[in-house]
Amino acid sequence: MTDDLPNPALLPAGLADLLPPEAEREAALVEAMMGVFAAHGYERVKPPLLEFEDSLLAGSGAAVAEQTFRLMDPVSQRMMGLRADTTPQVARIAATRLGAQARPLRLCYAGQVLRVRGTQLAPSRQLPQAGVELIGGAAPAADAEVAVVAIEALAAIGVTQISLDVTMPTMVPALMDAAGLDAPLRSSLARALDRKDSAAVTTLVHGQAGALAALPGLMAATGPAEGALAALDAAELPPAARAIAQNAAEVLAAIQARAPGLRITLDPVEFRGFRYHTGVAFTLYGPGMSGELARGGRYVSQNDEPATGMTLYPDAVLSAAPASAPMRRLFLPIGADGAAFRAEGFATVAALAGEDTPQRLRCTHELKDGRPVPILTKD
C-alpha cells in the first residue's frame, strides 16, 4: 500500500525547498540589504502573513486581488487572505498604526509572499521580498531616493553593473483620455502597444486626434534616457501628458545627480504590470541574464497619501550576487569546547557518537594540537 502514497518530497507547482548553503546565503544577503535600508533611515516593520481580506485588498492591494489565496478564519468566521505583495500591508500600517507619525515616513520590510500563479518566466509562487516604502513624500527626490537606495543595497552585496529601466505607466492612458477614444479602439491600441507592434500603432492612430500622433515617435525613442527625454520634449503633448513627462524628467535628473554613472533607459509608452502606479515606475536589471532584481515606483497609499517604493527579489539577487566563501566548519571531538573557535568565525560541528567523523559531517577543518587545520580533500 505504501507504493500508492505520494513522494513526501513532492511539492505543489511553484513551491520549492531552499537547501544549504543557498538558504543561509539568501538570508545573509537580505540582512545586508536591510542594513543599507536602515542606514538611510528606513525603519523595519513586520506585517503578518495573513490579514482579513477587506483590509489586505484595500487601496493598492486591489491590484493583486487575483493573485491572493483566500481562506476562512475559523475564529472570526471572516475571509482572510495570504499576502501576495507586502507593499499594501506597509501602506496599511502607515495609515493606521503609524498614522500620527510625521511625514515623510520611511519604512522597510523583508518576508515571504505567496501567489496563486507564477509566470512563464518566473514560475515560483512563493517569493521572498525585501523593500523600502517612502510614504508622504511627493517630490521627485523621493522617487529618486528609493531607486538609489535599492541600487546601493545591491552594491553592498556585490551586485554591480546595474541598469535602471524607467517607465511612465500613466502616459498612454493620458493620451487616450485626451483623444477621447472609444472602448474598442482603446483596447486595440493597448494590445498593439503591449505587443510593441509599431506598424499596428501607426495604423490605429492615423486620423485620430493630435494627442495620439506622438505615440509612434515615443515608441521609437525607447532606449537610453537622454534620447527618450528629448523625444518627449519635442512631442506635442496635451497638458496632462506634458505634466507626466516633466515629472519623469525631474525624477531622472534627481537620480543622475545621486548616481551619475548609472545606466538608465526610458520607455515612455510601457504600461504592463504597473496597475497601481500613478507616476514613474522602476525596474532594476542585473548584469548578464540575471533578469529583474527589483521593481517599484510611485503610487497612492491609503488615506490618499503620496508614496513611492522599491521591492527587491532576493531569489533573483541570489543568482546575480557573486559567490561567497563557504562557512568554515570545524569538527569538534566528543567533549571538546568550541566557544573560542566560534569567536574566530568557525561554525563548530560537535561529534555526538564515535562514528561521527569530519568527512561524514562535511567539515572543512579539524583540530590538531588544539588548533584548526584545513582538511585536505582528494581531487
The other form holds:
Number of protein chains: 2
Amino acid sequence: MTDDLPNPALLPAGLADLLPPEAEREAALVEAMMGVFAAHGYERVKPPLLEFEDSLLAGSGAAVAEQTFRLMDPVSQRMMGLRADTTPQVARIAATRLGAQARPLRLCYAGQVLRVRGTQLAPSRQLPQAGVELIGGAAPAADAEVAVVAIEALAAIGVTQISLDVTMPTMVPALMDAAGLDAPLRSSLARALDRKDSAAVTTLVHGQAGALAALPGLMAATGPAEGALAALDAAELPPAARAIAQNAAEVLAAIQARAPGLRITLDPVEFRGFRYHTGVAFTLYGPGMSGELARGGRYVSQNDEPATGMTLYPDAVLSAAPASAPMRRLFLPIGADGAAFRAEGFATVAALAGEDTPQRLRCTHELKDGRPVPILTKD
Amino acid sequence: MTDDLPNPALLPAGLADLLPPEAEREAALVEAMMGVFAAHGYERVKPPLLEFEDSLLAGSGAAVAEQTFRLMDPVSQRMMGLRADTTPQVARIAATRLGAQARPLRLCYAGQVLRVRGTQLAPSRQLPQAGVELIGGAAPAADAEVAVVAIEALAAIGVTQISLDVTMPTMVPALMDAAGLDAPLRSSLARALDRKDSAAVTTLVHGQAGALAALPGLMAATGPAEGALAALDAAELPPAARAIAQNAAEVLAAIQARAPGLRITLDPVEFRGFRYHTGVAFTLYGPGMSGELARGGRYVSQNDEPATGMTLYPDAVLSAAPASAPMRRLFLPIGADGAAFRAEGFATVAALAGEDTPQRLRCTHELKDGRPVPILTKD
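Return one more block: the form predicted in complex with a further copy of the same chain, after the form predicted on its own shown previously.
Let's see the whole complex now, leading with the same chain.
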C-alpha cells in the first residue's frame, strides 16, 4: 500500500505514505522487536534526525556521506546532515554522553533515516531502521549475540525460516596484502571476485605469491557454513588471514550454540558492500524472495572501541512478516458508551451524526441487546 | 537527561539525544497513547518526513511555512520541506489517497517534526508529535470526541488532573467584522486583547458599533466554563458571533457528557496562536507547571472538508507522566540460558568475557541456585 497511484507527482520519488493497516503493522512490529532487544539488556537511545555533518559523517558515517542530505543551520551557520544511518550516532553517544559507563555497552534504537538517492533495487529514500549496538566487547560471543538477538526479534513477530549469511570482508584484503599485490592487479582481482568469475580469479592468481593460492578454493567453498569452514581450515593461509578465519569459526560456533537449527551460509571471499566492517559481517535473509531483512557485523567505534551490531529494516520485515488480524470495529450508536468494549479489544467507532452508519464507518460489529455481534455482509 | 553537558557544541542548539531510560519511556508512552487512538477507531498513517514544499505548506501547512527547513531534491530538482507539523500531511492523505473513503475518516499518527528555530520557551527544534484527525465530520460531537480521546490517552499513561482550555478564535474577528472596524483600530484592539488589558479594550470599544459592546464583559468572563458560558449567553451578540457561541456551548456540553469531572476553562476572546482554526480550539494542560500537553481544534481540511483534531506533545507528556519502574537486569554468567527469565520480564544481560561482572553490567539481579535474586548493594 505504498504506491502513489492517484497522482505519482504528489510525493518525491522514493518517499511514500504508509496507509492503514500497514502503518500500524510496521509500528507494532518495530516495538515488538525493540521489546526483544530490551529483554536482552539493550537500552534505547534516540539521537536527533539532524546533527552537524562533521559528527554525523565521522567514523562509520563516512560510508553514507554521499547519501546524506545537507542543510545549513541558521542558528550556528554550520552545515548539518539529515541522518542516512543511525549507527554513527549511536557510536557518538557511546563515546561522549555514555563514555563513562562501563563496557560493554548495549544500546538499541528505532527511527527513520533519509537518503539523497534511491537505487533501482531499493528505491526508497526514507527507510525505517531498528537495531542493536554492542560497544566495547571484542569477544566472538558479542558478534554471536547481536546476530542471535536479531533473529529472535524476527521470530517474535512471526518471521521464521531465516538464513544468516556470514562474510569476512577483511579476508581478501589480507590475502592481497600478504601477496604484495600491486594496485592494478588488486582492482582486477576485486572485480573478478565481485563478478564471482572463478575462471578469471584462477587466471589472475596464477603465478602470484602463495598467499593467493587459496582463493579459488575458498571461492568454491562458499555455501553452507560447515563446508566453508572445513575449506578454510584446510587452506594454507598467511597468519593474518588465518586469524580472520579462526575468529569467524569462533563466531559461528557461538551462534550455532545459541541457535542450533539456524541455516547459516559462509562466503569467505565476499568483501564488497561492507565498507566499515573489520571482522565478521552478517546479512539476514527471510523466507522466499523477501530479501535482506538485516545487516550488521563488527566494526571499530569511536575512540577505537571494538563494537558489533545489527540493523533491521522494518520495511522489508513488514513484507516478510505474517499479516496480523485487523482490529474488530464496533459501531457505537450516538451517545452509546464503548469503554467496556474497548477493554475487550474492540475499536469502537462512534456515530456522530445521523448519516454515520456501520457501513460508512467500515464496522465489522454492531450492538444487539447490548452485546457486539458480527455484521453479516452479503456475498 | 537531554542536557549536553560533556560538550555543548556537539549537537546543534535545540537538537538533543534522548538517553536511557527516557528514550524507552517516550516510545512506550507514545505507543500507549496510539493504542487509545486505535481503540476509538483512529487508523494509523505514516507520511514521509520530506515532501514537496508546495504540498507540505498548503492549507494549514502555511502556518508553519517560516519554520520549515527546505531542501533541494536532486531527483526532481524541486524544493522539498522537512515537515514542521503533521496535520497538513494527514489532510493531504485524506484528500488524495483516502479521498474515496466514506466520511468521517478517523486517522492518527506519531512521528517527529523539525523546526528551523526554537523559541526561548520551547527551544527544541525536533519535536515528537502524536495525534488524531477526524476529517469530514462537522458535528460538535466530533470536536468533543477528539478532546476526550486525547484526555483518555493521557489518562492511560497516568497523566491525570488535566485541564482543558477552550477558545473560540473566530469570535473576536466576527465581532470586529460586525462592527465594521477599520484596520488600525482592529490591530490596536487585537494588541490590547493579547495583553489582556481590559482598560485599553474598554477605551477602544467605547463609541464603536454595538457589536463590540460585549467585549469587555466577555473578557471578564474568561475562566471556568460554566461562568463563561453564562456570560456568553447573556451577551448581546451579532448573528455570526451568536452562532460561534452556540457551537462552543454544544461542544462543551458534549465534552461534559463524556468527561463529567473534567476541569474546563473557556476564554471567549483569545484568538492569537490559532492560525488556522475555524471553530473551537483546545489546549490541554497537565498538573502543576507541566505546561501544554496538547493542542487542537476545528479547521477546514483540503477540499473544504470540515475537520477537527488534537496533537499531543510527547516530550511535554514525558515530563508530566509518572516514572515507570525500570526493567530488572539479571546477570547471566557466560553460557547461561536466559529465555525463561526474559519470559518473566527480566532483561537478561549476558557476560561475554571474564571481566563482565554484574556490577559492570549494572545488573539488579543475579542467579543463585538457578533463580534470580536481588543484588544487595552496600549503602
